Amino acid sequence: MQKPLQQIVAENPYVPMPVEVIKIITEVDSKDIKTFRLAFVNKEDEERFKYIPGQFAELSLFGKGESPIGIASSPTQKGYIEFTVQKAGVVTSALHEMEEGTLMGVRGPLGNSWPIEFLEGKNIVIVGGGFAFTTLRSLINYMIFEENRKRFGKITVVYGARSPGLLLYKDELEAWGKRGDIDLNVTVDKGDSTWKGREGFVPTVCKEVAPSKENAVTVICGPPIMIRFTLPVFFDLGFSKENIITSLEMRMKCGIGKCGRCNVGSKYVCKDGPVFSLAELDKLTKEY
């Protein structure tokens, strides 16, 4: 007797779950970064897709392939999941040509997550740069959700982009800035004639903000060059490598540790990561 399709999907990690594109948001002036809001076609799939901020999924486009993308929404936002996608290769370019109402596939959730239990009771410093702010956005929305907010201490956010037109989630940034429980610091490398905010590189702003190391954890994600120059700032502030968390999401491939293209030393980033502390990364080879 042939198994029902839903049972096959549940048992086979290679089979994507069908979703519908219900909303597309163009995030940046260059129009090459868009947020896609997806709703599951089957209620059983939605209930099965239980994720935590920091995880990712494979987005499948029929006839084109699939691409690993971090989940940009928070599990506290019900009825949909969101992915912010930069137009780059075959799959992401095809995704950018899609319209609302189109069907596609999602496979996941995959990888580990930001260490929520470790973060509880601590002050959290979020540092993000450019397009890599997506899963950090998920974490922020999770922490400020009314039922979760008391589980975390002070939240400090430093977020930067090259220019005002490349900042993501502008409406949310404005809403966060009005809250009294987030120290939000948005910066751009170089402003334009309309920019009234801060100018400066992320490492410099982190040095100016100078968050305290006391009972604090830093969660950082961004371009490698940004991370390279930001880490010494936090070392100077006294943060230990155990209390600096980052993500190697850019190394994600198949998502289930079968293709072998994401391994770093003894670790498979897509199964053991993508989230690691700097202390954990110090034990690996320097391939990352």
Ligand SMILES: Cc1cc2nc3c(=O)[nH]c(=O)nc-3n(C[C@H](O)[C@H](O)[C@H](O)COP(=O)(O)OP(=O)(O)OC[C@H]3O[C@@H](n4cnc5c(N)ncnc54)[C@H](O)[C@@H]3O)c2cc1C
Given for the second form:
Amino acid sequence: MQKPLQQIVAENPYVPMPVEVIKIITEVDSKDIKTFRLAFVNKEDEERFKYIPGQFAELSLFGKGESPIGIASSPTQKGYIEFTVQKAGVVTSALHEMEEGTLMGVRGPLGNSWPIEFLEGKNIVIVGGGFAFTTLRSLINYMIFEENRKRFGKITVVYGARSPGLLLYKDELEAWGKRGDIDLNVTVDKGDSTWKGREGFVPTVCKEVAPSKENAVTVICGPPIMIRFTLPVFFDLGFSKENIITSLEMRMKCGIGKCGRCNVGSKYVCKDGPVFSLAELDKLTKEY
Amino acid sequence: MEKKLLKKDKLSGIVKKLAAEKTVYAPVKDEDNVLFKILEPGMEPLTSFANTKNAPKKVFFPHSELLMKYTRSPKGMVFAAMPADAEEFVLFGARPCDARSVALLDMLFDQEKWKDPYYIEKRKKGTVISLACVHPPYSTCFCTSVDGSPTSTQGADLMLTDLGENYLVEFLTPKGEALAPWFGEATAADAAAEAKKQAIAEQSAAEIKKKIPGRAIKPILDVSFEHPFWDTIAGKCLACGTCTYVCPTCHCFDISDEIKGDDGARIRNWDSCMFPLFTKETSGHNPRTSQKQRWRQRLMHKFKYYVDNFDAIACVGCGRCVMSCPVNIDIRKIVEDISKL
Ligand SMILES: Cc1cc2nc3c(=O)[nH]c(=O)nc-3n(C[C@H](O)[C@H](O)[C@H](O)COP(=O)(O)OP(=O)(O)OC[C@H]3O[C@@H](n4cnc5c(N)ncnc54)[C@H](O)[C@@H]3O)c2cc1C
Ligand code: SF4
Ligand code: SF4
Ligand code: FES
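Got the form predicted on its own; could you also share the form predicted in complex with this ligand?
Below is the entire complex, every chain and molecule, led by the chain shown above.
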């Protein structure tokens, strides 16, 4: 006798929960980054999928495979979860071909998360570049949620993309800009005729914004090159390695520390990460 | 823990009787090799052999394993079915090193937070009968250097030790005791048998002349990730992956999808950290681009990372990788060299 799927899912971390794609948003003018809004087919699964910003999930397309993708929505948004995916190989291309109404699967939530308790009561500096902004968006939406806002101090955001058309979540950026309780700094490497905002690279903008290190934590995510040039800015501002947090990426399969694929030293990025402080990364090998 | 004595000529019959009732994996002759196979009527289980060519880990963690099935629906591919639950089985004739490897794999697959239901299901249903090594079978054996011994009971439910005319039968776990009815002809073991087994254990361990500093290299590995030594070890390595496939403790796998018409399967297959594509990301970025890095990973995983995570060395000293490597790379030599860094 086959058990009901909800029970199998509860007992077996390899079996994805069924979800329906309820909305697809093309985020960028190059059309290769889309946000997928997924709703759980079974109510029990929605309750089981309790996540914290910074976690990820395996998006599962039967017949194609699975891809680990950061959760882009915030747990304060009810009724659905969102993922922002760049078209890359087999699974992500198949995702990009999908239409609203399609059924697919999700395994998770996986990994640790942004260290919410550690961030509480502190001033938070968010630095994001390119499409790695997804789990930072989750964190921002979590922190500015009405009931949560007072648990965090000043929120400063520096977010950059190569061009205005490559910025994600444009409506949200606009809405955040209108709030008085986020210092939002959106920048593009090079503007266009309609761009009225800031131009400049993320490291430079961080230097100009110069957030205070007092009681502050920086959460940074972006392409390696951006990280490489931005970290010195924060060291110069006096941020300690304990107070700079980032998220790693490694090729993954199981997502639960079994398949042996994603280790950095003794740690598995899928299970012990993907979030680490620079101080923690210093203790690991430099093979990622 | 009960111990009994069984006349040696009775054993093969008992194993065959077991095989008539449930699946029994046993060492059998296959051309020039000894392999673990399902014992079919007419097949003779070996009770006296060196060791099998491949490790028996496949009975708990198959080379290729169905994870789930799915099927086409009007709204896309959807889950269809799980593989059938495992049936009770017996793994007969595992050497103590291979039985220990199962205890080591338990640490990974049966963790507190994430459990591997496929592996755990087979572990629950499988009973391990080990055959102690009265003499270490190969010159490449080094179990005593990695926390094991030729008579280790770790991972076994029942162990047999050849005392000459009789086997000492040790029922080690409730699963082992559940096999007692099959050993009805066995008689109570006396103190003399016990003493004899003790002497055999000491003698056999002493026969393993090769000693390598298994635990001792851990503090060295802790600080030598960047050491130039690693440049010297992998020069000849072909990245063929043989060492990881024959290894009883290697557990890396890949997950892939196969589809035929409207039906498909998600399966997992053994993979190897020795393969260049193992860590390659879609972007083209690969954290381990050289065979040096991959060999370092394999060695570190066994002698440092597993120790960090589980306080156990992920090598049981079976020597299979040493015997199978086409270019004679010897993990024992590498460990010795590291101890001198
Ligand atoms: C923690 C984490 C969060 C991520 N978040 C996002 C995100 O929010 N948006 C996004 O677009 N991408 C994200 N990625 C990268 C994304 O996982 C890969 O781009 C994707 O797996 C490529 O899959 P594919 O099937 O299209 O490529 P293929 O090359 O056809 O597939 C190879 C398979 O290898 C694995 N794989 C290949 N590259 C990677 C990689 N870089 N990371 C992990 N597994 C990989 C996957 O299992 C993948 O299915 C994230 C990666 C990690 C590890
Ligand atoms: S590393 Fe080699 S000697 Fe050690 S358990 Fe694996 S195959 Fe046997
Ligand atoms: S068996 Fe030898 S050649 Fe093949 S991957 Fe292992 S070390 Fe390299
Ligand atoms: S993805 Fe399998 S161990 Fe991390």
